[in-house]
Amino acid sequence: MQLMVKYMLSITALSKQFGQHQILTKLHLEIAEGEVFGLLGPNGAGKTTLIRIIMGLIKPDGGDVLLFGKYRPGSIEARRLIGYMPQQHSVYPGLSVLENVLFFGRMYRMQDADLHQRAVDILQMVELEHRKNDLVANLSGGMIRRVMLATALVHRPRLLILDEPTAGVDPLLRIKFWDWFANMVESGTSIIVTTHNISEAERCRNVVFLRNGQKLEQGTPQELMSSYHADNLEAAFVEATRSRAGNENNGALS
């Protein structure tokens, strides 16, 4: 008996254009619950646009997006289920670490009794409980990234979207971040992550290769490397790109 897969995200024929530039072209994608899913692709591949559509910040020109089988992007229900950590700093330097976490929790209308305990717990998880009263302006870059992660998690999202979450952090902290991500998945949170770090991408359960707004390939890192006889995901991506370009050229000549 085959088990039914529960999809966290279902994307059908998604398209988006800005001016004369086609950013996404009839993209199809399904992401299962309970995993870390990687979006891999160069700048201009459509990753950020895709994330913004999933979050309901912009509307597609065509196609459909469904979260957890029933929610549309931008709906109140969907927004409460999503936590987002952008690449750019998104916390308030004039507030303390704790004040930032509390502020974001109140944005999600968390009750104060629950919020304060949750803030304590989440700051312990990211190892910042000893700096909770310090202004964010006085923290290092790596600590600020940890504050951002805490604010994205405070309302217990079912889906966590991470845009280059370890950009600019040292190797030891990068390892900690990915250990935290693994623990989150164990506790029921699904994660979508964009990264240019190939070693990080290989820790994802599944990845998709995006190029020019189109899906080249999707699968586990091991499946993709095996399919293209590659030693790493970067080489697999290059081969997938070459293969797609060759098929397009053959089609143009036929």
Ligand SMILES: Nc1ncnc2c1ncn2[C@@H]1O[C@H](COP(=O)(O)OP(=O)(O)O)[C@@H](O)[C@H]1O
The other form holds:
Amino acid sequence: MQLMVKYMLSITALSKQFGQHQILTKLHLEIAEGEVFGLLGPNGAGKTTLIRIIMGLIKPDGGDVLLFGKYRPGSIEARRLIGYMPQQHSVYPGLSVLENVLFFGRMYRMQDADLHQRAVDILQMVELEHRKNDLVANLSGGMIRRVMLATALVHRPRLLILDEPTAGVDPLLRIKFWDWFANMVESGTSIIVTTHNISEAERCRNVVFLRNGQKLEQGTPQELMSSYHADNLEAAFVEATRSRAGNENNGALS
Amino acid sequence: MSRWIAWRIIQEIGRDRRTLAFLLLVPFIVMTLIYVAIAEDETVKVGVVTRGAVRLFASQMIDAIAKEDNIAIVSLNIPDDEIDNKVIVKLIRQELNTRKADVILYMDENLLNERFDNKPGNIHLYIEGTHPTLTATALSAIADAMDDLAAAMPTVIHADCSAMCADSVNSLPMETKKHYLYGSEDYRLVDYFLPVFPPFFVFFFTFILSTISFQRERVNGTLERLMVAPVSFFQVIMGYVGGFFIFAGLQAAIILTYVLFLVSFSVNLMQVIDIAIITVLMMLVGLMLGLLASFVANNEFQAIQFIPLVILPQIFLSDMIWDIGSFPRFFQLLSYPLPLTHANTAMRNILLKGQPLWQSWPQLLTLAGFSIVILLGLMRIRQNKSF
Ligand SMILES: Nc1ncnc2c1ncn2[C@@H]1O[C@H](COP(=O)(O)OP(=O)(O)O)[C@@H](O)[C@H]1O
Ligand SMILES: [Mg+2]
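Can you give me the structure for the form predicted in complex with the ligand, which would complement the form predicted alone we have just seen?
Time for the whole complex; same chain goes first.
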């Protein structure tokens, strides 16, 4: 069992601009280890930008990100410990399912014997074992999502970051995805997942509402639902958005 | 409806400034190159060395040669007071080697003596020999000039030494003796062209394939996943090198076998190894250029447009088909930054001149330099740019 740190991810005063557009504004966020954490917000909220900064793919304009209490984004240690499933299809269409999983495993220097066993286990988990020799180019969208998940966790990351993993996935498979997330947390992997489909995130331990690059609320789904007197998380999000807009208007008037 | 589809295409391409610029720039560049390549006839540089009393009628000979088409008489760096035959021949070879002249006509002291002795007399032709077209032009021009001169010659001798040799006019045609610095009379045009093809093809295909496959990796998002894995950018590039090596090697083997089968001269194992080394260097340059092209391109349109921009100038300006020496100075300067120019020089040094590989060290160094500079540039861009 790995030693728990207080915060697996601490973000302080993070800002990012693209040209004239302020995408993230002085964002503060702390995420504990050992849970499924939901990064929720509508399209364009800045979720992907935030994740790309955490992955070290883009540099922030200001602020700080610390992983596992000591590593910077993009450092070799952080890269080893994180698994990443981007928003777009990012597997090799010309390779088979198994070949894709093996390839990404090798990128993380996994030893062959271990890798082959792990690949079998993972493909079993995402229920793709029977298609393992099919080219990814011949798979459906939902299957490609599962291949992507498999390639992101083949190297047993301590933290798995999933950007809209369930986008375009049918409701039945979506439920399965969330079951798998729960199982993974149980076996010691922490998960950060983004989604614009807010109601599915009720299965997260903690969530944050993001809008226009700012934090609206943070807490457990139950806390947020009860504080906004909502019976589902989406309604809570809408309420949070409304009350924030109201506050801003009041501020502007006074 | 069609007109909306047309409008959509116009909007999309029109807004992509760089694609638009390529679209307009590439035809302009290509037309200029075609014009220069075709409009400028190849000019053969002919030098003349005379010693002794031969000078007296050599000037008429020179005038006659200079009158022929596509011949330029060049002055040589051989001191007039040098009379040692061995030294003169050595200097002549030097001048040919540095391409100061393509052909040098040497009329030595003996020529006139032989004429007086009623022998035909030898004119020595020193020929650089690697450029069959230039050699052919020069030889036919010189033959024509000598025909013209043959009629004039008895008079010449009569006028200049009337008392001494009036009764011994020698009307035998002079004989030319050809000395090839490289190759022989048997070199054909194909022998000149063929050696450039192995590195050319490998460069061309590696460039295209790497441009497109790297662009695809960027667009697919798989490159991003490599960058977040504990893999360095250098390792990614080395992976590309290894992958393309196989295909470039196969391709080179096919072209090379074919070339060896077609050329009229024999090629030994050492030369094949030398060719392989140059081909590998060109593969690396092609690969690096391909990666660079897909790196600076923002989309597939732009990436594809790089292909003619990189390939076409090299076909025209790399001494591949048209002799770069005949191009205007400006275009000659443009040929230096083109990798293929150096590969072609090295290939001809090895195959046509029969030189060992190390003598092409400036070319090898330049080609290696291209790859290293582009690689460093890529790593630099990578630091400042996300995918
Ligand atoms: N490379 C970029 N250049 C310019 N603007 C960008 C870039 N990436 C994202 N944006 C903008 O940033 C905002 C947030 O995008 P993103 O982080 O993808 O949102 P989300 O993932 O929450 O849907 C959007 O308005 C988007 O247009
Ligand atoms: Mg997104």
